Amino acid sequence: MIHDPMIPFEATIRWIKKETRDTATYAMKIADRRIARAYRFQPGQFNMLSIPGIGEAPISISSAPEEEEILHTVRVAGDVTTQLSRLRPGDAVGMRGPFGTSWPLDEVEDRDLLIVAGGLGIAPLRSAIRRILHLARRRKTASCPTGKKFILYGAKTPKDILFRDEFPRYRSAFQVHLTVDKADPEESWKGEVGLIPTLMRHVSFNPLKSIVFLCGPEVMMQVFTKELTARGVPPEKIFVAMERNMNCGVGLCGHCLFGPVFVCKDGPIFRLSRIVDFWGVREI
């Protein structure tokens, strides 16, 4: 490693895309060429983004490793993200990373894949989706995942759907099913209305030869994993993305301690079989 992981390096905002009323995607480029050449990440990892005088926040990477710019999809939810929402292309932020574990794309080969997301949970999964689309364009290579592939995504309302303009492109490699908790008649929504588990009736897969990537509100993930295991999907083939208060990114500060593991270092992507015994226990 050529850079101390505890010291931020500078990244410049190249462009910003408004996704919803409170969420935007920021394309960033590392300013130092030497650091930029050495920087590598895998789908599912995150960076620590910082604003001088304000603070630092963990933000998932929502681009694929092959892309020129590093994308972060950010919802305004605190001091750092509020200040970030006020920045413009050309402004600089501090960045540390990448940190954490990644989605195990090497285990997808010859398996049915279910990508399940709720709300902002689609952001860390977008990196894996775009990586798979890249491999699909190189379909003749041995590394291109085979088997059926599904995306199940739910949002509160049609206006809260992230990356809505991208889902038609995802259909080139995935069966895509969307739902919303509530649809306003004025929004002319013609899709599903209901919770994400209701989308399961649209998919057919072999539970013993499947792998699941899951990210969203913790209660939603707990409900969904119970349904998956009831259908026979092995817990070791269900991967969930956890969220806790991550401050250092390397397991030193202890803020993200989750039972016996650190979310920043041992996660944020966990096999369900590793955390199922203490997941859902209050105060953990």
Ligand SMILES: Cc1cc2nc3c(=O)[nH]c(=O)nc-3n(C[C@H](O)[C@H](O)[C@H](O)COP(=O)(O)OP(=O)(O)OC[C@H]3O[C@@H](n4cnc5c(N)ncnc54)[C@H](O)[C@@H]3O)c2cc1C
Second form
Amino acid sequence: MIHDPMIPFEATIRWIKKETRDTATYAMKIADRRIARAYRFQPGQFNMLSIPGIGEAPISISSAPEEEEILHTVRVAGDVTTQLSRLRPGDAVGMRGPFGTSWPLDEVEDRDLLIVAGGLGIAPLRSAIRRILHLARRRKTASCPTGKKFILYGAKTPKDILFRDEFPRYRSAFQVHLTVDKADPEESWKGEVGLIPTLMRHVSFNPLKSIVFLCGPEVMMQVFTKELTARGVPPEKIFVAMERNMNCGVGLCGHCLFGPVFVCKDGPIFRLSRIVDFWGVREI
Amino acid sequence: MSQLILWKEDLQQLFHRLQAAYRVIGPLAADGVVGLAELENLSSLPIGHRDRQGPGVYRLENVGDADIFSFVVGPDSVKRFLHPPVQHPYTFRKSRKRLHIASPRAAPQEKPLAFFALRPCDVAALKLLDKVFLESPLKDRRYQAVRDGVFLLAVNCLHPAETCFCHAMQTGPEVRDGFDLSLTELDAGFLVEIGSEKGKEILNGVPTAEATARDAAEKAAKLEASRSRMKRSVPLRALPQVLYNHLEHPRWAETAARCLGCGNCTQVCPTCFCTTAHDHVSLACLAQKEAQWCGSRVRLWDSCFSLNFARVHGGNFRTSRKARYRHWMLHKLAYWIDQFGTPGCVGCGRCITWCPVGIDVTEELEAIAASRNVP
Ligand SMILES: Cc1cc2nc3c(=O)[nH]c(=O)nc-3n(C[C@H](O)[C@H](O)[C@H](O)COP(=O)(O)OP(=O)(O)OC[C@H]3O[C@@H](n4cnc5c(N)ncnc54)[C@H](O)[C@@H]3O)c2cc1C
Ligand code: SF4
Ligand code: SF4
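Could you drop in the structure for the form predicted together with the named molecule? We only have the form predicted alone so far.
Now the complete complex, all chains and molecules, led by this one.
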């Protein structure tokens, strides 16, 4: 990184796409050419986005590295995300990054791949999905995973499903299974209703020869990792994306500690076996 | 390495040599405590003072001690100089469409720092801070700017406070490495050890004599007496596992019932490095043209005892004080070992002295380690 990782650089919003009632995708372009050229990320990494005067927030990159713009899909939560939602194309924000670990795409090889997302957890996984689609399209296969590939995605209601328009494309390489916690009466949802583990019925894969990428609310991930280990998936092949308070993004501020690991620099994506001793410990 | 004797009256010369090249920071008594500040001359040292320390107790008294360095550490430490409590990493000026960020560079003409009479525990603490800020893949460039060129003159501890347990943490009372010069105060003079080329160079022109076997023996005896005065012990070899095995020990709740969550322990700890940052927008900036504002990023020491430390939108990972005390102690004595290969505690005893209710980290650890079978 040529730039001091503690100092933001300027990024400009190119376009904004409203995804759901509280979530939108922001395409950003780094203003300084030199910084833009040196900027490289891997699917699963995040940026610290800042609105100077308001604050900073860690946001995953939801686009693939081969795409020209850097996308962030953000849900309105508190100060920073609310202010972000008020911006328009052409407006400037601050950016630092990329930070953190990424989805281990080179570990997929010929394993069956389960991509499991709850809610907004689809954002960092979208980056991996689009990278895989990109590799599949180029079919120089060597790097394109060859096992069965699944996307299991659960949202609160049908209206909260993100990237719905992209699913037809995902189906060219993945078996996609959706579920919602609660069907919306007026929208005549025909799909599954229930928590994500209910989707496992539809999925036939080889637990000993599989790899799982998991991102969603922590309770959901805890339930799901239990289910996976019960099925015989080794914790070495389960990858979870964690969320903790983040302030610096580079392991110097201490806020993101989860047991002995810094979620910002040792994570946010962890091999479950690495953190299993603390997984589920209350208030750790 | 050869050992030298520096007569007490010649300490002045060593001090002047340092002062010529460095901004000399050393112990200074103010407001009833020994703090660290720029030393104008040697006579401003709290010579002859003793600090009486205990859990929740600190008294500085001028007892007219014959030794120059008869006091040990107060609440202040090197941390404040290398990792200041308030930092301004950058300033910003923003309109709707443009954002300008400027990060101030350290003025190059400023003299580097020399720490005068740094204690072994603080030399060890500095090594730990180096691990945190410099050995991380993305290092702290501001820390590095101050750290580069620092001179360390260490003084071995012959009058440990009641709260000191560096011997148990194997960081003192004798400094082993990481210093430029070290002094041990003997009856007649100082036994000097040279730790670096820089240290050797600063001694140029300072009158010294070759130390004898008797001097070495006096030093060994004094250090041994110092060790035997430290009563606290720490089961170093059982760490970190003994704490990992007892994450749900009933003692955590008992301690939390006493702990005020004030965060004093983290502020005085020379290795606690956590910070938080926010944007500061001054009124002067707001007075400018509409839709344009400016300000600065402010980075402050934070404490894992503060309630908001682990807050995220829609939740808080450590609301109970029990969890916050456990987190602090686990970080110091367990997580740190996994993260940086060594405990994050150097045994300086500051957290014991400055805890308003006198919670003693060694006592807590002992209580937990003692009940090996409690889940
Ligand atoms: C690695 C990582 C990736 C993330 N990716 C996304 C994403 O792609 N899209 C998205 O919408 N959200 C994402 N989040 C959550 C997002 O960071 C929070 O919603 C956001 O910080 C809320 O900030 P705020 O200022 O709006 O909220 P406030 O409640 O006003 O928070 C104030 C400050 O507290 C801290 N904070 C609050 N909540 C969180 C949190 N959940 N995680 C970390 N710090 C927090 C931040 O410093 C924030 O600025 C991610 C979080 C992490 C840790
Ligand atoms: S934990 Fe306490 S004794 Fe250990 S280094 Fe910090 S302040 Fe000193
Ligand atoms: S242990 Fe003592 S010093 Fe630390 S937060 Fe609790 S009361 Fe304050």
